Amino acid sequence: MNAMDLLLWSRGPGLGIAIGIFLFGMVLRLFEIYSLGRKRDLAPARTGGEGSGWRTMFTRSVPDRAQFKRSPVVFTTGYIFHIGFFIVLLFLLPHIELIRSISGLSWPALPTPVVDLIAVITLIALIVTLIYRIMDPVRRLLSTFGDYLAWTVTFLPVLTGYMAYHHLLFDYTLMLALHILSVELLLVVFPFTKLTHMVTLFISRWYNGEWFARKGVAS
């Protein structure tokens, strides 16, 4: 199999099997989570807890003040790379189009210089997260080979993707089909590992928030 052979197969064949693979985890996933159920609560509502729910969703995302004082190095790193990771996926324009041919959603993207430094600050976010994590010994101590896999899926299609835009290392056929292929590893392995919490945090945040509300806590 040639570059262009393997171009072909993650575009085609390729991306449909890991497309399948991640839909049929995500649904597999959460409905564990949803059968779970939870028990009956018999005491009286205190509030109502909708809206609860969608602040304690708002105000969980923002840290916490004395959370960043003790690891500013995580949060700092944490946000640059989550919002990094989701720009450089949702606007730079190649990436809009192949969501427009499955989809049929489209939206403006941004221009492709401010996309790839955004792309570079990622990936020294992502390095620097790694370094923390190895060098603090309580972190080193709680990592397991799951959060080192986690790491790993996310980092390398920025990583490759770059590579592709700059045509480094490989001809730009067989750099782009290893950048689709890191993509396509991400969605196979996105369901079950920790990447999930990029969807499930949502849930239990909105869950907590309009739980302890009926409970007259705040969350």
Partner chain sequence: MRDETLLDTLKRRGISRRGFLKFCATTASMLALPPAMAAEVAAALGKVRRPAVIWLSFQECTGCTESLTRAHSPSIESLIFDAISLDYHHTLQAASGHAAEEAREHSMKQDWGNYLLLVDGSIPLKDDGVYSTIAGISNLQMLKDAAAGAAAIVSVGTCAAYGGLPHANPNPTGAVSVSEIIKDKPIINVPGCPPIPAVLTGVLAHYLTFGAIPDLDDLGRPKAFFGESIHDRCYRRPFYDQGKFAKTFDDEGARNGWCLFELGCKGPTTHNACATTKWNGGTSWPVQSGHGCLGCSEPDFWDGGSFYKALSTPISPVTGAAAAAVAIGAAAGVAIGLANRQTKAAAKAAHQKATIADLEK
Given for the second form:
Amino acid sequence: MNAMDLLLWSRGPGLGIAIGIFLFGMVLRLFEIYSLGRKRDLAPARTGGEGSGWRTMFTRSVPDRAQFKRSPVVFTTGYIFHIGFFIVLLFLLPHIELIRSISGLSWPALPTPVVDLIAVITLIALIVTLIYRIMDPVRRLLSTFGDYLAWTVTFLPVLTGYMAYHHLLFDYTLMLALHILSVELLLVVFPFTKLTHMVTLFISRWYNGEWFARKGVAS
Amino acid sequence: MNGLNGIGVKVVHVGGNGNAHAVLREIEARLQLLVEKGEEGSIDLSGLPLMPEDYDLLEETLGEGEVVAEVHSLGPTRIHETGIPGVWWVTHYNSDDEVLAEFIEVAWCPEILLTPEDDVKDGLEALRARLFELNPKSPLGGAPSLDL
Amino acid sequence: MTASLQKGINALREVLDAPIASYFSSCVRCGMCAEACLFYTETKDPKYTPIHKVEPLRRLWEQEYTLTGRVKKMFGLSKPVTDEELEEWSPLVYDSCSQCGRCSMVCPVGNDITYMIRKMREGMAISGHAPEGVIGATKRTIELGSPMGIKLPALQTQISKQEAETGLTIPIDVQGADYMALLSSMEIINFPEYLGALAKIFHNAGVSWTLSSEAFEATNSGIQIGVADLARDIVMRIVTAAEKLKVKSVISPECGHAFTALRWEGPNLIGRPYGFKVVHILELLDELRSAGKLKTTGKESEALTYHDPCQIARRGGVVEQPRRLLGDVAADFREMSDPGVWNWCCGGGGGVSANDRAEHLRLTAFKRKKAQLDALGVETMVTACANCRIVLEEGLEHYNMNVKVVGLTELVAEHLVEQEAGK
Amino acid sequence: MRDETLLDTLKRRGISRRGFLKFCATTASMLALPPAMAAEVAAALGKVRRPAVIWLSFQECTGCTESLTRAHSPSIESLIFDAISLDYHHTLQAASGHAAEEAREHSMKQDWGNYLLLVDGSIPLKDDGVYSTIAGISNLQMLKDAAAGAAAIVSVGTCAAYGGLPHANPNPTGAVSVSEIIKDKPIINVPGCPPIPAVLTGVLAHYLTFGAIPDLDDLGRPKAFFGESIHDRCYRRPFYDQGKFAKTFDDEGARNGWCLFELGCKGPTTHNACATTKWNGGTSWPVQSGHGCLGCSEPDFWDGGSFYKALSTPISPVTGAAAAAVAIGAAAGVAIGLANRQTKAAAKAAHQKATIADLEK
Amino acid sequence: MNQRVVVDPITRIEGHLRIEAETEGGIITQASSSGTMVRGIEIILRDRDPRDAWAFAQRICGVCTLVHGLASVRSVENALNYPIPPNAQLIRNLMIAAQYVHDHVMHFYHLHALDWVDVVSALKADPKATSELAQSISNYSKSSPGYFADMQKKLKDFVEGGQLGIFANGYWGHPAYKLPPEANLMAVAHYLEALSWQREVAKLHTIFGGKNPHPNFLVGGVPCAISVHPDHPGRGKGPHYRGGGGATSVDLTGLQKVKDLITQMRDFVDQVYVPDTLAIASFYKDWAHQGEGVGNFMTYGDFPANGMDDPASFMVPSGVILNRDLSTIHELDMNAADHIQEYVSHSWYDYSVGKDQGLHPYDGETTLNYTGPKPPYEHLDVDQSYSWLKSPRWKGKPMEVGPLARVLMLHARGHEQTRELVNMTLRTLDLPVEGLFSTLGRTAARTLETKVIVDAMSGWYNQLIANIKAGDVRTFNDKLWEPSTWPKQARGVGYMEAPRGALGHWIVIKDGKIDNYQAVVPSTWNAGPRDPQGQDGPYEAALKGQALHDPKQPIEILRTIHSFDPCIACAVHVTDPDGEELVKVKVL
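Could you present the same protein in the form predicted together with the partner chain, rather than the form predicted alone shown above?
What follows is the whole complex; the chain from before opens it.
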């Protein structure tokens, strides 16, 4: 199999398989979660919790100031790699074209050198995150194989995308194929690792926000 | 109606790609070699993608020199010395006047302008032959020899 | 597998619900919850990271309720939950968690870790991995009616004393009173002034109230140890008494977990809403105050601060009321750092104070409160939880700190505008 | 004449030493050799002899041959007259039928082991190759016979190099490339649909000059011409970097020469010399005229998705797979949901009311 | 003596074609035309994006490299009712015209000339006399004695070198060659001139389409944005200014180049192609009575002035002429189920409705089913299926398409310039009008229509420039570009006059994808096998009755076959009636 075959496979059947596994996995996960049910709270609430549930989905993205001071590295690198990852994902023209071809939606792209710079920053933030995970006793204790796997499959698309753009290691065709494959790996691994948090965190935050709100506390 | 003169034209250029700078640096290095060690060299301009702006920059920086020459063999070859002595601009055309190749030569004199030694030898014979035709009795006539 | 472990795991299977599944699905092991937990911040021991404390629960969820977990289990790739492990986890679930809920506030993905620990205790307790001290308290509550073993005669003694002190009648078993007050055994033994304070305030405000001889104890060890069946029995005593007396409301005393148990968990434990309302005493006082029925005079001149009991503030939603009340009676109120819903626990909530084995850890954790107080330089610390009060006093004593702890209700009572007595 | 060197030929045609020097300099430039190599080219060309060339056409459209006739430097006539001896070529040769076949057989016999074999078109293997025959002989047989005596093979065009259009899905005739069949001869792939004539003549010039095949990439293409992607050498590349893209074929961006990526240009993954050599004597090339690169010098480019869909998009719609996955996911979800509920219900059923006694282990 | 003649391969054509012919006493009594190569492009096209189809279809042929691409684009536009801007129409006309001029000249000199011109004989020519001959028929500048002497020397060097390359094994000296040495030398010189000329004029495609062969096309217009702007002054500087460095190749320099190329084309046609045709034809007048064919002629029409929806604006009109009757022109309907049908009774295909039924292309099927002999084979069974070509018929009748059909149609419809040119030709060659229905007529018609078309190019060019000057630079209509704007189902036909004749692509689109695609190409009309009624195709009919001077050197077959300008791969052998091969025939 040559580089072009690999690219065609990754853009064709590979993508279908990856998206299939991703959606299969995510739908399954949601069923797994919701099938466990939740008892209705019979205690009279101070305030309705739903609104607060929705609100917490977003407000929880902003840390409490004191809390930020306690873990600046985790917060800062976390912010940078999340935001960087999504800028690269959503504002590089080829990615927008992908989204447009699937969903019909599109928006203006950022200049490629800007995205390139952000990719580098994202990579650095991810590396710092990994180092911190290895060095910091709490994160080291908590970390499982799945955490390192999730880190790897997140890191690879950014790295291979950067390498493809700069023609590093392999020629662009092969590098692009590897880039797309790395994204497909991400999609395949996604539902079965903590990467599901991208979806389930909204569920969790809703539960959390709703729970606190019933007690009259904005969480 | 079929004239193009009536059309106002905007020529949109896409901006240089910076390769002119690379070429100029290389010229500088080669020129230094020529001065210090007498080494001649040339740069193939078709090896690098140059935008019109890059050409402009190259031409503007190098300027026009004193010598212009043209060789006619397998189509014309046009040569001019740039405003930097020792830096020659050599363009080979085919018989349809299309550019075949383009070089910047850094040399005392571009190689293609030098007369090949074999041609000089042939030329000497030819001249003697013509002299002989003019005056078969001249001391040189009739016995052309390369020994001279 | 032992029968007890079987029971424990069965209990965990029962309590695992959609929120927990979502929480475990969302956790990214970022470790930020560690920084929110005073047992970690004061020890720097990573095992006290809140989410780590529910690791056995996570594994059980994965094995029982996910496809990948089931597959892994089928191929013997997952580690089963064992008695040894639960024993190892017992100090993490009981000793180093006061159920303060702070981690639930900081988790970036929104996990309510406190909720998970509460649920995990259901399995721990039933499989015999609860600490001795907490088991004892629970036993006493069930068998004697109160965790400290206090019975009605002891209360009656205190009632008499307070009636004498205040010159007011303290009503008991009055049918149709508006409010039925509850007490925590800590108050009965250590802070009986609270009862007097109530009498004075209600007298002044003209509130009709009563105590119940059948259910005066508000604390609920069943909640702390984490056995819903027991907690239900305990709650049921109060519900039965209140409904028998046909009161409109039940007043939860200055006790954190009692409020949580009665106000938030109670209806869910008994499986139906109450026929009465539950208010915290601070809520009631604040209501009276805004209705103009609570008139105070004079203010404390010395610098004081307020310690928010976790279950009342963060987990109970009573945050502004104490501050308004204090505004009336304190001239030099100083807010602690991280106030209100961001407060730091005294270290003894969630059954930790009843857990002898945790004493050293609790005192270590108290360093957080010490640092807060040191930064503030106050002489008095007001609070609204008898358990907090005890724990704080022990901590202050341990660290030789010269700070007085008072209950807010008593403080308010001291500044009441006196009206004609003996109505 | 077969023993005459190229220098002899040129001299006989009255070309001076200066002319030869120029010829070598331009050849070196075309082959992307450093200018200093011109002297080596001269030395080599001074000695080489005209090789016999046999050109076989199989499943093709003659576009490759047409392309060769558009070669500018060297032109096809100078190639035919000066550089090579084109002994068999369907479209150009005078002879037909048996005479043509005889010319081929004669040339093969005379230069056995030394001739260059050029092939355009793919070779159908399905059903014993009935889908393409010449003189009643299957393409496969003719290729094998001719390849046996070749010094080297040049696969001209994408069909011969990689199977090309006949090989595209569903490949009704079982078409394959030359390299799928011939394994024991050096093969130079000169893909393109059609290939750039200068690339083909350049490859021939290289073979003539050095008597060996040029450096090839892993797809068997000469690195000198296929070493870089269209995108990297494209004059519109700065616009890609600036994020300026034509959105349709006739908007301001299109008229201003902005990048055609969004319109499906396959330049980034296509290796060819179009951007530098251009087409038809440097007149223009697809991107310069305004259409994205089709990627025609790459294997399986016909099956690389629509020519108008950006390189980063799926080749085939994923909606079907997505819908199926959601459906299967939901079915599996319902199944595991039921199982979960059963587990929970069983746990509830097994619940025995806790007593104080249970607390002690 | 009866012989079966099989010719394989025929060279100097595009593709692979084979003809088997029965001869009786040196006269062909029945010929069978067989295409021996198939790629299944129609099968490959299924389920693809209709907007991509042109690129696939274009690769049907690399010689008439433009026509299938354009027919494909037109079929999609017809199906979607997709209008294109006037500039796109003009640019397409220019590109089609350039294809004609390029293709016809190349056909004449490089594919056809060697049937009439003896290369070896040219060595005997007197350059001075050649110069006089050349100057007597044309004012072409390259006509000095020195020029022809140089040319002769070049040829001589080549021949003396002993390695004849592409000229090897030609039947030089065959008695059928009638030209004097001087005419042969002139023709050989022009053979080389035309090689260099065609390289140049192909550039018109390169400017608009990016490359040639296989320039690019676009559904909805042309893919070459015009980068001139009416509001801005020009720019350009110095002796080294190369031009063309603008945004696109269709800039000021590019348009000027187009103008120069049109002049270059016209000059060559006027000064070389037309005079050479007449000069060579004057030596072969006997060929005005041979190789006629079926006598039915058909055109679809092309070169619209107002878009494809207005056939009245076509420069080349459509119509059908039956039995040489120029007085009656039958109208044809591309969409009518009973007008155009393809038969497979002698083709290696299956139809679901049975092999003897004809199918309109919309319902066309492409199911490969080879039933011929296993290769290597000596002959085909011409009573059964014997070709990869189908047999298209109009109302059941075989039709000849191509230059002769067009010239006849223009003539019959009263096109003035065509009438003048035809009359001039007939006068010059002293031939009756019936002389057109022949091998010679076919070749001459090709030359004449080239003249008509090259003369029309300036008009389209001027109109394009006028539009640009007026500020209209539109080249593409994006309204129906997105498949989401299309109906769920649509079908259309894209047709054009390709250099080799009437070309149609029928497309059925379903859910934004190709559901069925059928191309009926000129060479299928001309070279297709017999139909169920046993009616010959035009090639077969044209060879019928042909006398062969020497069956071993059947130059006559090549002359007639080449006069059609075949665009397929074929082959011819000679075998006896029992199928036993007698002799393999060498063909020039």
